[in-house]
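Only one chain is shown below, in structure tokens, and it's the form predicted on its own.
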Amino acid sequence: MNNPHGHRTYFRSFLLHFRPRNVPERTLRLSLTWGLGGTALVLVFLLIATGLMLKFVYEPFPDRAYESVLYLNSNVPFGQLIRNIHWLSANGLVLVVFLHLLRVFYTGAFTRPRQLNWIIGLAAFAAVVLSNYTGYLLPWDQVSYWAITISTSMLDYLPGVGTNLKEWVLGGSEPGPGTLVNFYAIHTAILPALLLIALPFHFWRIRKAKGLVIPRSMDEDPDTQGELVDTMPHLIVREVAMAVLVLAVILVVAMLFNAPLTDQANPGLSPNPTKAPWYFVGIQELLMHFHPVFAVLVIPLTLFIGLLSIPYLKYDTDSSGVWFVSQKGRGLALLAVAVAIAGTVAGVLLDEQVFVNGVIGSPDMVSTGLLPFAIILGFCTGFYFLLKKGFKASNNEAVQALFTLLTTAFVVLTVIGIWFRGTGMQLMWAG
């Protein structure tokens, strides 16, 4: 006789491949993780579902791409809504994954035995950004066409391989039919496949490391997690509720606001100003102040190597699970935020008035970007040693503060590029 509860047992067993059988009751609080990982997963599935629907209408050819988007918006039942959901989910996913990365970092959830999962998370973040970037061009309107044009032109500054790499990415010397086909294939096939491989591996590594690192206060005993409760229903119900909330928010916002669509792309008429996609505007802003080789290669590569090395640095204490390492660590992180905001704004204003006009430094040093880069490198090095010597910070606290300084500076550059650059990329007041 068939077991009437067989389907429930199978469902429970399937879920427990991704979740432990029991979890401490106190770890169920939303404020510990804010559901960022689960939210990202929901957005990924939303993107796949809506993307599959859009493929039935969209045509990846310059002479038909824009018209197919117009047809989708006007003639396909719920077409505009589906595109809105896809656009919101794509941009929301970049923000959510970034916030998730910050949560992992500031709770020390990257140390042994989770180093590899930090690397996997960075790879997934890169795939998310590239997925958003390759999808940005597909509407083939003025904003998307010129955003891709300006951002891919940055590749020209890579020594040796830049021009060839740009032509390979674009399928030519400038955005055209080859670009649209390349971006469409990467956006709809390659990157989704990579994400569908990376995410399960990411979850499996979490299980292998005995579950999530639960954020706690510095004086809280990590072994006193409270009474154990069954994952099903206590954890699963909460995760389902969070998923439903995310879906509801996306749906409501998608009903109120339409995804942007400007005039059809015109290669002969660029908008003024022409800006890269918002997540690359920080790099575009760097180009305003540094030699292109430093802005496009040296600085991003240095930061990338730094991010990869974070789990493998030597730390004084095991702060896994402790928010901001310690009370001092929290204070130093706030200090880093204040210094980054003040220093970045002051540096941008000073550069506009002084370095650009060649008032400081020899013309050769300014033109090659050595002086601005040397100043920034010296400032970061000095800040690190100030933390170590002046504030007696541990390695954990000093690395955290330096990470905070650089992250905040990049966010400030992004904000300046988006809202404070006007016609001719001149500084202006927002609005």
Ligand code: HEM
Given for the second form:
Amino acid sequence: MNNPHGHRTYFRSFLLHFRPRNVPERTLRLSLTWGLGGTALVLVFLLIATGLMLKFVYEPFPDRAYESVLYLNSNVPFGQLIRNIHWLSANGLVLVVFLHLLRVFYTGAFTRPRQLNWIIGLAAFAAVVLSNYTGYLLPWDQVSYWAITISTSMLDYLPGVGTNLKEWVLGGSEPGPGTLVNFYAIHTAILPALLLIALPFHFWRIRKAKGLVIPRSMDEDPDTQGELVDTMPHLIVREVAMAVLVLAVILVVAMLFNAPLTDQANPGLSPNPTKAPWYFVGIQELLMHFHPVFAVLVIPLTLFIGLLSIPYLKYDTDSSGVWFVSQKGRGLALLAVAVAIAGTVAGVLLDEQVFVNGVIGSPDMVSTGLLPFAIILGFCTGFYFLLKKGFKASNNEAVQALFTLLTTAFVVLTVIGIWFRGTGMQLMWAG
Amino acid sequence: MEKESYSRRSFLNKLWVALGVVAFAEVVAVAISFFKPQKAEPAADELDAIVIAGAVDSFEPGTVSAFVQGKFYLARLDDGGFLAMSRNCTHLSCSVPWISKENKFICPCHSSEFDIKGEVINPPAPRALDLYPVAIENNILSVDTSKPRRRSVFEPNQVVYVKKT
Ligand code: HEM
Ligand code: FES
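Next up, the form predicted together with this ligand in place of the form predicted on its own?
Full assembly next; the chain just shown is listed first.
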């Protein structure tokens, strides 16, 4: 023990154990990461900590679940606060991970050597969304009961296996004790375990890639490195500051607002309107226009496969580290935003006003599934050719614009579903 | 000699792999069977499933009565015939209320509408409301709610009448 610093050294070497000794100064900039990945990690920790506490009070049986949540809220010291933090972190995580995905995409941080990490990230994203979905059922209140009823009924439309799959997920023919036990096990064991396996893998891949993508301006050479600085204190201090900020914001908001809890589940009374949780409202809006097989299977699956393929497409230039590829890329992405907003709003209105009695009159796979799907596919293909031929866009710019088009369309659908649908799910203006 | 021991070794290797695959498949099968919906005691289920709805005369023609316990509606058509229908929307299973003022079922979730016979009059619902078998004995109606029967449209032979004596 000839070390003059004693325990401080141990602490340092522990923190640095899975970090590099130094990091490129440029990757510390807030304008690269916006602290989003780190925020997501803090929220995951908060979720696990509060989730473990909730497990001591919550009872996963239809006749006990709702009461146990009421008991938590009113009789357990800080029970309501813990539930609020869990609820806030869960919903916040979906948003933060989505924004993190956008930042990774728009800084081109998904090409070699980061290809695999994009895939691992998507797996983590899927686990986060499924965690929210399974957690939504647990309070056994009106919104959870009907959200699960509607979403699992969609499985009925899958040809062949649908009904069996539905009964498998529900552990019976309608939501009941079997459902709650299944969802509880998935929510509190399987998904957290998957996340805890995926995340260390995620961080190890960052190290393998020698750190984050190095941000550079559009005219700088891809091999630009910049100077290196010590991880401790430069990176660690920033990380801790961000974590403390996130904790403070969550704590304050959790003290000001209570997590929602509606009436106890009543299988005889569907609330009007019955809306999905906000992160599924985009898909619910699709359901208003498409045959269920397309709304919940074909379209989301196509988009997910599209996301998976992003790192493996062929690109003309190396634009990693450059926000929005190039000046032109920026312009085309903005164009895509405008086209998506106009196109989605027009499509929704047209379908509601003009076709509703004509085409949807027969809810079959062709007129409300294949046909509109083909039209949208044709529209996207047309847009792609316009970019390539009309604007002479590079592959990087065209893929970015197409991604922007679809992402914006999804966001617009979500906005319509949340703010522009009222009683009986009718379209209405504002509120 | 050399060759033979090699092929023996590779055979053994394959055997190990095959055994591993079988063992893995068994574990997966057990895990899946864990998920299978547990079957409740069938005897108790069937007894509970028969709901005595009441005397024929207690239902006016052209009305719909809700049975909360059996989770079904009993409709008496204008011609005196009976239909017992599931309250679950055929679109995505929301619970459909009977709106007597408008003389139809209107789903609160995505606004499907059904007439008194359960026939779709407004999509997105793809099928008429599911049916439960109705029996009439000594002018008493009973409904078997153990399993809903799917139908695509209303057909006259689905209606149950009191036998003329
Ligand atoms: C629970 C979910 C997630 C957590 C906790 C997480 C955490 C992190 C953290 C802490 C970083 C370091 C830098 C930063 O903050 O940007 C990072 C980087 C990265 N993440 Fe995630 N992430 C998650 C989901 C995702 C998703 C959904 C994707 C994309 C599909 C993704 C792809 C990446 C990539 C490619 C990097 C490296 C970026 C670079 O080199 O600049 N991650 N992640
Ligand atoms: S569930 Fe009844 S219309 Fe969708």
